[in-house]
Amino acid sequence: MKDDIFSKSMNKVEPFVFDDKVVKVFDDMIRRSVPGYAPIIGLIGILAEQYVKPNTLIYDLGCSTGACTLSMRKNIKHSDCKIIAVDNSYAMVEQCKKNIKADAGLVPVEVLCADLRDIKVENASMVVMNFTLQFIAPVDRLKVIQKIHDGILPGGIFIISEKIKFNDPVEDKAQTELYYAYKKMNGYSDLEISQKRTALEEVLIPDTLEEHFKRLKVAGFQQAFVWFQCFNFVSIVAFK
């Protein structure tokens, strides 16, 4: 279904929420709104094939409708593993369950409707957070990353994908303008771009790359680097 949520002028733009209305158009929304989303999802499957170990858990924190979970499930070669997919949106979780049920993969998947801050991470060889930390209060972010680090086994990996901001105002402006041009190329109008930006202003709070790397280092990850970037959207892999 086409994303036209912000296509009509609104007297008041409410803060963005992942409700039923968003879930219905989510696939179209994220394809047209997040540059590089499809290759990130596909390549995370390849990373799962390389790094997931037998008899371990794999976490998809902020799983939305399950695209990343399904990509990992397709590529994991060990039947004694289990994926735990978590989202705090009931609408997202219900759609994720439907997508998992329709999939022929053999790796068990447990889908939970919960705040990821309340989830215990343990015995993990791989943890993924795709465009999720940016929606968590900044004061809680280090605690979340620390918990993830502590629950990953030695040799395991953490993938975090995020929208970022830049320290250099010239670069930040240029990257943002390129991103809006990308959205226009995908059919969004100036009105849609403007109203969605307003809806996200106090909901999605981006960090700089430097802030992400500092947080990962403080949490104890041995190494981290950007493995994918398009405009102001990046994906980082961190190693324990």
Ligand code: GEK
Second form
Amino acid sequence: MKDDIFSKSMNKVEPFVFDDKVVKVFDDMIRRSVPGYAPIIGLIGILAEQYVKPNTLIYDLGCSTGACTLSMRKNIKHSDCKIIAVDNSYAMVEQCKKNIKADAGLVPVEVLCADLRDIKVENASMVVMNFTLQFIAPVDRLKVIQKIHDGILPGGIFIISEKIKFNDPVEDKAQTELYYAYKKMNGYSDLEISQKRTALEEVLIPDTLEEHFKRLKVAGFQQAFVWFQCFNFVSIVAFK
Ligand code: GEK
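Now that you have shown the form predicted alone, what about the form predicted in complex with this ligand?
Below, the chain from earlier opens the complete complex, with every other chain and molecule after it.
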């Protein structure tokens, strides 16, 4: 279903929430709004194929409708693994469960409606947070990353995709303008772009790449690098 949530002029733009209305248009919204989303989903399957170890757990934190979970499920070679998909939006979790049910993959999937800050991470060979840490309160971010690090087995990986901001104001402006041009190319009007920006203002708080790398290092990851970038959207792989 086409995303037209912000197409009409609003007297007051409310903060963005992942409710029923958003879930209905989510797949269209994220593909048209996040440059690189579709290739990232596909390529996360390759990372899963390479790094998931037998008899381990795989986490998809902030799973939404289950795109990363399904991509990993398709490519994991070991059916004794289990994917744990977590989201705190009831509407998202319901849609995710439907999508998993309609998929013929053999790897078991458990879908949890929970705040990712409250769940235990253990025996993991791969953890994915695809565009989700940006919605977690900045004060909680290190604790979340630390928990993920501690729950990953040696040799395991953590994939974190985020919208980022840049220290250099010239780069920040150029990358942001390219991102808005991407949205316009995908059919969003200036009004939709501007109202969505207002709705996300205090909800999606981006960090710089430097802040991400520093946090990953403090948490104990051995190495981390960008494996995908399109404008101000990046995906990092961190190795334990
Ligand atoms: C994808 N990964 O399609 N606990 C659990 N879930 C949360 C929390 C939290 N504290 N806060 C936000 N979420 C997906 C896309 S969308 C990104 C992820 C976007 C959930 C929220 O409900 C939403 O489903 C997801 O994080 C972020 O690859 O919409 O830009």
